[in-house]
Structure formats: C-alpha cells, structure tokens
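Shown next as structure tokens: one chain only, the form predicted on its own.
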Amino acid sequence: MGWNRKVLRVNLTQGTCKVEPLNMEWADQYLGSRGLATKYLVSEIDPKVDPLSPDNKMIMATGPLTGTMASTGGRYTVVTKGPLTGAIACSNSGGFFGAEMKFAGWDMIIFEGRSPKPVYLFVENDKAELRDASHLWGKSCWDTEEEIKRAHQDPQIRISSIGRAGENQVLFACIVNDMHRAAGRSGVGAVMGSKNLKAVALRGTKGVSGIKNFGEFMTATNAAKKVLADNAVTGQGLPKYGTQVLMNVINEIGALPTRNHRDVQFEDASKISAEAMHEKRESDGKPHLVTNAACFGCTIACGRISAIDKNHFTVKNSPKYWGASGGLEYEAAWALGAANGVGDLEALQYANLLCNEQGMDPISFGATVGAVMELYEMGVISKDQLGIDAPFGSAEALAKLTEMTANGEGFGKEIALGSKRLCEKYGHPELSMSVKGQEFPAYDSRGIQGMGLAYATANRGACHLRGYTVASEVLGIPVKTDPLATEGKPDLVKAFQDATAVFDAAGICVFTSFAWTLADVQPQIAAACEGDWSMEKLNEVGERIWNMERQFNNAAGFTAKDDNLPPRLTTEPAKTGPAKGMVNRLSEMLPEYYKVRGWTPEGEPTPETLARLGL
C-alpha cells in the first residue's frame, strides 16, 4: 500500500493522542520502518539523552510493504536510544502486530514523555486512547495479552507488551507481540517500561489500499514468492528446521561460541540442534517440536512451536508451561545452551519460555549468564552471592538464574545490567563478549572473519542481522567467500549492511535475503510505492540509513575506538576446528572498511559522503 500517510503521536506525560501527516519528503529518502522511524527519532531527540529519561522517545513503525501481499510483509520496528548500549536502537519483530497497525491506518506511532501511572494504548482504526493499566502492571506479557483481549471482548486484537523485565528496566528487556514474537535487542522494553507504557493494543479493519500499480505488484510478489519456494534454504531448510538448521553447521566449521567464547565448538551441539528437536524423547515418546509457524504473509514459516517435556525438573510442578508455545530459534538455543555449556534441550526451552513470558532478550541474557559462569569458575563470584552453584554446563543454574532475572530477584538484578556492566563491576571487563555493550550472537568471528568486522561496526552494537556475512562465508549466498580470509570482507560487509537496511525499511523479513537480492525486492517496492524506486536509488537509501545511524552514534559520543572486539577474539586463538590457531584480524579490515564507507580514519562520514547522501 505504500504508505497510509498518517502518524499517531502519543504524549504520555499529557495523556494525549494526536494525528499528524507522514513526512513524505522523508519517506522518499528513507522508505519506511527502520529508515523513516530513525529519521524522525534523530530529528527529535538529543543524541546524548538518558535512554531511560522522559526525554527519550520510542517509535513503532511499519514499512511500505508491511501488511501487503509481499511475502513476510508483517514486520515492524521499534526505534529509540537503547539503554543497553547508549547507541541507536532499532529492534525488528514479526508476528501480526505490524500488519494490524497498517490495517488500522497508521504508518508510525511516536511515544514521548512518561505517564504518571501505568497505561496502555488502545487503537481501533482512527480512534486512539490511553487506558489505565494499573491492574496489568506486574503481569507477564502472556497474561497482559489475554486480559486486554478479554476486556475488549475481541480475540483479534494484536498486542505488543512488556513483562516484568521491562517494568524493572532490565537493560536487555524486549517488547513481545503475539505471545512469542519480539522486538528483541538493545533494551527497547526497558525504554517502554521507563515510560510506564505497559502495552499497545491494535485493531484494524481498513485492510490494504493504495498500491500504485496492483497488477504489477501482484506479478512482482508472485515472482518473488517463487524464488523463495525454489530456494533450498527458504523453501526447504527453514520451513523444516527453522534457524536451528545452523546449529550443527556452525559447530562443524568451528565458529560456535562456547562457554563465553573460550571454545569455538560445543561437544553437545547435536543435543540442542534442529535435528534433536525432531527426535522423539525417551521420557514420553513425543518430539520436542510440535509444528512450524509463519508470521503474517510469510511463505517461509521458519517459526518453531514446541512442547516441553512435562517430566522435566523445570516444569513438572508448573502445568502452565506444558502447552505448545514459541520454541527455540538458533540464536536463543545457542545463547542459553552452548554459550553456557548447557546441553539440556528442555532446560533451554524452559529458559526460552520465561524470556517470552516476561519479555527478555535471550541472546543478551544467555551471553550474560555465560560471563557469570566464567566469573563463578574463577572464584570471583561465589555460591553465596548467586544462591546456587553455577559452573558451565549446569542446567539447574541456567533455570534458576533465568527465574531470578525475569522476576527481578536476588542476583538476577545484577544479570539485568548486561554483561558489560556486570563484568566491569566485578573487575573483569574483558570477559564481556560484547560490542558497544551489546552481547554477541551465535557466531565466533575467529572462524568467520567477516562477522568480526560486521559486529565491530554494527550501529546497534554486536549484531548478526545488520550484516549477515555468514550467508556468503558459510552458505555461499549470493557468492561463496572464504570464512577464514580477510580480503574483500570490508566491501562484503558494507554491501550486506546497506542491503539489510533496505529490507528492514521496506517492512519485510531479512530471512528472505537467503534467496532474494535487492533485484527481487525492487520491483515490489516500485509497484507498491509512488515515485522512482530504481536499484540505484534503493542502494543509496540503504547507505543513507547506515550513515544516518552512524552520525547519531558519533554525536552520542561513540568513536572509532568503539568499533572493536573483546581481546579474547583478537588475542586468544581458536583451539579446535578449521580456524584452529586463528584470531579475528579486525585490525586488517577496519581501516579498509572506513575507506570503502567514505569515512575518515576516525570513523566519521566525510563531508563529501554526507553531501552525496543528502545528510
């Protein structure tokens, strides 16, 4: 539909909801979702603002393909200044919430200020109002969603909410929609909690209209769906195994970070893999995986729906966790599992359920537990402090620490700080496996060199979704490159970063890029949106978004020194696997990356680059 051309501005301090027109000049330059919302944010807040103060703003935004017939057109983003990092935060989620926002007639919702009491926003097409949420404060995301649907007598309402983690301002709290999809990273849920905003509930019945050329759009989307269906990854691997298809693959190539990145291969990877999720359990004869699931408009269906073993020690006395619910994705299975040396699939699912229930990013949480376990084994943190023995490999410790962090109890309050602050507090900052304060995802950059550069330069802190060179370095998409080589990686990283910005801004899922290039996306945008959307323009839009985010971070105080990796990855060689004896050679790649980007040696966009991009 292109754009609805409408923005809802919610002033939580004053309790007002006002309509304003979308800035179409900006839409032409930044497309939508991640790009357009970031433009609004950087135009309205001080880059040095305290992320948890009322002066920070939080924006929920759709893209021009959100809610349309484009495959995976269900995405929305939450853009704010992130409390985990102090950098720009843009967290992307699937499910059905984004499409519902579009159906209600809105491109974007801007939240500003802080409510004096807990509230939730209820939007029904053109009607928007803040409602009291005092009775919901302290409740989980699951209970909040059920209660709002019951109160409005409408099971079709789509809801994004925070659990106790967001209320307690856990610095990696996320915003959960549709029970188990999430805007997961950088602590966007903590910002929502700081504003006393419990939930956003949407009901839209306007449907989709305004596609520029409907016939061309259907031709383009049908052709693109065929590309997804015919591709081995998006047509077969992801539907059957989900992102978990990567567990054994990444372990075999020696790039599965294990025990807080001390090792690059996990001896129990097969026990927590996609294949293991398909196997029947000895205890009850049932497989862990119940079915796959799809977000709105998705023809891939990589989501996992799992049922935990009712006899497992974590849930045998907790029937509420026995039903089928959101299952382990690769990143969560790695962070809760290999990062801590835990090879108990059911324990990982229990921790995953608690992350969904109370709204925590399992990547940052699991990676922070990895740091805690290492500090415990070093004798820096004691059993008395933790309330439990916590060596690497302890499923009991994982379960207990998840409960404590989700509920804001005991040592859970320390874990809630994230690994950077926790490790600094206990005198070992080098043990935080993070960039700009955000914990690494599930790829060790000693075994996949390009990912080291992608992590170091990602605008929102360590992130795989901002430049997924694994596609090229491991899977050979769109071309195969050597994961252990550094040559050509600066160009590769830039290309992935710019293209991903366009996928995000369009409102589609980045997983389509396993099969699609921008050449598959361009005809869909060109047919849906008014104006000229050539390949040349889209490439420039992606580069413009990246540089705008970089400008914000530089203004917030980040410098080239923050484009770095922990010393473990650059000085401690991998012990096993194809990368044995290797470290990440970031220092070889970073200067060349700055040149490719058109930045100074200090990592700042040059005046020429800014002028070319209209920044």
Given for the second form:
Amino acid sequence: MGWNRKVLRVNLTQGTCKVEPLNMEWADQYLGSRGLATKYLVSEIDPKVDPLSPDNKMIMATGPLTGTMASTGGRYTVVTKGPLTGAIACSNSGGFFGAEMKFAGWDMIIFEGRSPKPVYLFVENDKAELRDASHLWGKSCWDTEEEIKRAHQDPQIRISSIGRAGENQVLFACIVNDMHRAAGRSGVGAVMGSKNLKAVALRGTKGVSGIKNFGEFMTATNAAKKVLADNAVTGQGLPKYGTQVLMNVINEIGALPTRNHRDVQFEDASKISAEAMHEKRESDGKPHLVTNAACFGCTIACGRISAIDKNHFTVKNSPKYWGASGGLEYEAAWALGAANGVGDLEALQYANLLCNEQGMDPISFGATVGAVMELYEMGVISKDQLGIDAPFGSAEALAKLTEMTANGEGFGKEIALGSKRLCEKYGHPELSMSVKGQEFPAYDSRGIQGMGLAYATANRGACHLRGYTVASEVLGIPVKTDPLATEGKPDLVKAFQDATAVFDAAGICVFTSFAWTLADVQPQIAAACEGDWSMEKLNEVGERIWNMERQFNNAAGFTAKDDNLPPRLTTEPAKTGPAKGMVNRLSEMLPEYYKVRGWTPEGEPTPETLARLGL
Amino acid sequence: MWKSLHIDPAKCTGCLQCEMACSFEHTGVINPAKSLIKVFNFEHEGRKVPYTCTQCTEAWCLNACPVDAIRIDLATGAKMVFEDTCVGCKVCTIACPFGTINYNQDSGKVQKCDLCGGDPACAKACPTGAITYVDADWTGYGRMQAWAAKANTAVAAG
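Could you drop in the structure for the form predicted together with the partner chain? We only have the form predicted on its own so far.
Next comes the full complex, and the chain you just saw is listed first.
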C-alpha cells in the first residue's frame, strides 16, 4: 500500500497532537507528498490568508516510495502558502528526515496555529509531543540538531529545524534537515518561524512494511537502479561532479545569468565549477571537494562534501567552519557566484555554509545580493547603508552581507525581504530578477527559451524544479530540442511540469529523471501501492496536481499578468554567446501554453478541464 | 571455502541501501533501525563507514554466552545466534569488543550478522561496491593488487 495511512495533526496554539487516518480517496487521486499534502492544504486554508499568520498551515509530507529501497526514496515535502510569493509553496528535501517519518509510522504532519512560546515536536514512533524550545531559540540549525540529540541521548534522531533566518522570518528562510539538506525555496522556514516551531525531531523504529507486493517491488526497483547506474549523467557525471557539472556547460551555451542577469556568460565560471572543486588548492595542496554523499536510499550520490580553505579570509579566525560540510551545488555556486560576479570559490563556500547553518535559500539570497550590487553600482544604495563597498565581484561584500542577513543585522534586514520588495523599495522594481516574487535559478531564459515559459508559469514562482526543460533543450533528455526556438515549447513545458509533479508526489528525487522517464517510475509505484497505477493514471495525477496548485494561486489573487518575466529578459538582448542578440520570446509561447493546458486566455482552467481532472 | 564481508569505506556514499536490505532480509520489513549493519557518518571528516560483525575466530560473544546460544555455522563461518536457546541475558553484548552484537526489544533475544546464510543482502544491495563478499583468506587481495599496479617494473618497448 506504500502509505502508512496515518496523519499527525499538531495544533500549536492549543499544544495538541492528534492522530487521523489518511484520506485514502485523496491518496488515490494525488498519490502522496507534494500532491496529497497540497490537497490537504487547499482544502483547509483560505487562499487569501496571510502566510505568516496563525491561520496558515504547514504540512510536512512523505510519498509512498519514501523510506523504501526505491532509489532516491528519501524525499519529503513542505507544503504551505509561501511568504516570499503569496503563492503555493512546496519545497522538497532529501537527507534522512523523510524516511524517518515513514519509519515512525506517519505519512504526514500537519501544523496549524501558532505556539505561544518556542517549541519543538518530538516524535518517537506513535508517541508525539511538543516540548519547550526556549533554550534552542537563537541557535543555528547545526547546534539545534546537536542539542536535541544530546538531550535525548540518541544520536539516531533525525531533525528538521530552522536557524536564525527562520526565526527572524527572512522571507527566503528554509528548513534544514540532516545538517545540510534543505526544503529550500519560497520561505517555508519563515512560516515555521512564525509558528514558533523551532524543530521537528523524529525517531522511527517501525519501518516500512506496507508494500503491496514486495517481490515485484524489489524486481522493479532493481531494474530502475540499473538504469541509473548505466546512464552517463546519473551513473558517472553526477556522482563525480555533482550538479556543478553544469557550470561550464551552461556558461558555454550562453545561459549563465551573470551580475543580476546583465550578462549571460561569466568570465570566472571555470573558477567556481565542478572541475575547480576537484583541483588542488595552491594554499594547502588539498582539493576543495572531500567526497560525494548520498541522501537516503540514493544510488546516484550527487551531494558534495567540501572542506573550505582554512587560510581564506572568511574563516581564518573561525575554526568551527574548518571541517568537512555540505558543499556547493550548482544552484548555490551560481547564485552566490555568477549572479554577483564573484569568482572566489572559497568565499562562495563560506556563504553556502552560513546559508546551511542559519537556514537560508542560497538561490533567493544570492540573487537578492545581485540586485543590491547593481543598485550599489547605480548609486541608489550607498556604502553607508550597507556598511561595505559592494560592487559586483566583491567576495568581501558577499561574505559580509551573508553574515548580516543570516544574523538579522543592519542591511541584512532589507535583504531578508527578497529582491522584489527590496527593489520596489528603492524605486527599481525592474531590477528584481524574479517571477511572482521568487528569484530565478541558474538558467538564463534568453539562451534557453523553454525555461522562460517554465519560470513564468511555475506555480511556486521562478523555479527550475517544476519543469526542467534544460534536460531537453541542452542535454537532449529525453529528446533534443533547440534551446533558441520557441516552437513546441508549450507542449514540452507542460509535459515536464506534469511528469515532475508525479516524481515529487511519489517521494523520489527529480534528478532521477536524467535517466528515468515516468515509465521507469510507474512499475515501482504500481508494485508499492494498492489500486490502479497505470501510465495513463499517473499522467492524469500529474496534471491534476498542477491544476490544483494553479487554482489555489488564482484564488489567492494571481492572474495571467503574473505569468511574466522581468523586462530585462524580454527586452535586453543577450550580449554574448550563442544567444547573442536574443531576448526571451515568452509572448510567442504563453497563449499556446494556456491552450495546451486547457485554460482560458486569462489563464484560468476551463470548466471542461476541471471536470476532466475531477477538480 | 568461507567468505568474508569486505568493507571499503572510501566507496561508501551513506545511502543506507545496505541497512534496508539487511533489515528486510531478516524481518521482512524495510527498517534500518533493525539492521545488523550500520553506516556511520563522520560528518566533519566527510567519511562514511559501514560496520558490522567481523565473525572473529575466537569470538568473544560465543565464549561469553552462558547457554551456548551462539554457535558456528560451519558452511559460512558465521557465528549464529540460536534464538530458541538465547535467554536474552546480554552478556555477549558486554563481551563483544566491537559492539556488533545487540539486544532486540521485539524478540527479547540478541541479534548479530549471520552472513545471510552465505549470500549477504547488504553486499548485494550496495550500489558502489563498498561492501563486497570475498574469499575469507584474501580480503587483502584488492589492496595488494593496487600496490602491485604501482610496482616499478620495466615495460618492454613495443
């Protein structure tokens, strides 16, 4: 059956923990994790609710494959209304926390209300209780994990927590689990902070017993693991280089957004690339990268474990950062690096460490710093305001602004608002490189046209993980399409969006889709879960999830006008590279996309579409 | 011929497929909490180390057991816990210098690696070759071979 059929409902206002049966009718329509948790959320909250008010809810959810031997089956999702965007927020994390929730016997935990004082939730199998967290408030995610394990005398507890950024309600605060994995985007950590919920600590010893057919399941998961092992990207590229394998590739095709998207190629890309992480440093003769690491159940192991240069100016007086820790992924290396024109790998790692330590999304944070640096160069923001000179390329400014934002000091409080609010405040809304208030990730849509449409229509704001057409447009997976063409992109974007929703709902990692198609996932779900899980049904589930999220956003007040890109991308041509002279041609794609989706020209799902999907 | 579990921590990514496979083999449930092999993550060194019973010849657990519940499986060399005999006194858990025999609350008995009757599930599940099952007399073969490859012998010119 895949599911534990059990939901924990935690009312933080009243301090109660209650058990509920999982709604199996919904499980059959929305599968799990992203899909099922979103169904619960949209059924229980007013779409117009203030995301940081007690009336918003936050759900942590697993999928039917979470905690199983399916490769990458360790994912969990945080679903809530996001404070950065005001749209549906759905942030997905690996590590070991999600599997532990399954092993403790739960499918999801729903948090509602607001605790009168800081608390953490402690779950040990069936037992769930809120405990005082006054002594943890103000502590980093790292110290919180250590403290809770020490207090319970149990090193095997798995923890998700917020750091100071979440406590301070930084609008791009994330929730960190297992030291350096994160439900990263859309400010889910700020919601957790607004609820006075410091951490969720889990210990599960019951395991996963409810697989429909274990024999078929093992056959299906073994076959799928072989597909990952035999694939060049998931079998070789990602384990060796991590997602950072993309840095030089994306720079070469002229789609590496640089200096707040002023440029599309970064002259120092190679200095912050995967290859650079493997090279021995001049200062100490050691490579930056220590090893790769896997999340729960993952046979790819793209994670980076790095050791910063102890002699670097950022850490030479801070021994606590000298050990090995979570290293740069492509998105973080880009956002902290190219987006700010900073080519100092060690400085990027320092900023990355602080993001993990205090719980901030390095994408939105780094991109907001990019906007600050542009405003500084334009003379709109001064050195006096910032406390430091902050031209593009300044590693010192990056380090200082990271400290200030992570700790809620000085100008860091303004960066904490994200680029949209910050740029509006300083009279230059056009300089926020965001959609629906959420900052772009590491692909410039002037050089990869389909990504412009994917960003404009992503339900949680600009995001690469909702429809990663880069796979097709750049890497040729599953088929090569021309990154500079718009023809066929509406269909491509829809197909990626719907399929990705199924991967997310199942509880597996979307990186498997470099090698797997839905046809590789389907037998695993079918063997694990009761009911009919044909390809046709899974495609419909994906489309249903997408439309449900869209409906929520529309009810929250979003319209077709919000399916847009900043003018820089649609009016300022790329200066160099293969896309030189090009802008993103969103207007050629968007009307067709609405048609393909079965939506009105105003971006509303038609009654026929809703009826077809049972919405 | 006996075989040994051979562990190469440098190849371990910490994915826990071995723990899932072990627990499933022994309990029918995917449950790392009941695994007889554990992967340790030394976070600040960037090292992950799978660890389980090495099947000592003069096994402390076997010698300490007051009721002779731990015996050798002559086919595999594994020191086996016979649950029918074990009284759950835990003396073996004190005797073992490596901590690889432990009490199980569910059964009221102790449990340890039994090499799965000669076909260890952990080795089969490991995606990186960090855990292998090799000739018990030749656990050093791979390392010898690696050093041999570095030997400075003249190569005939072609």
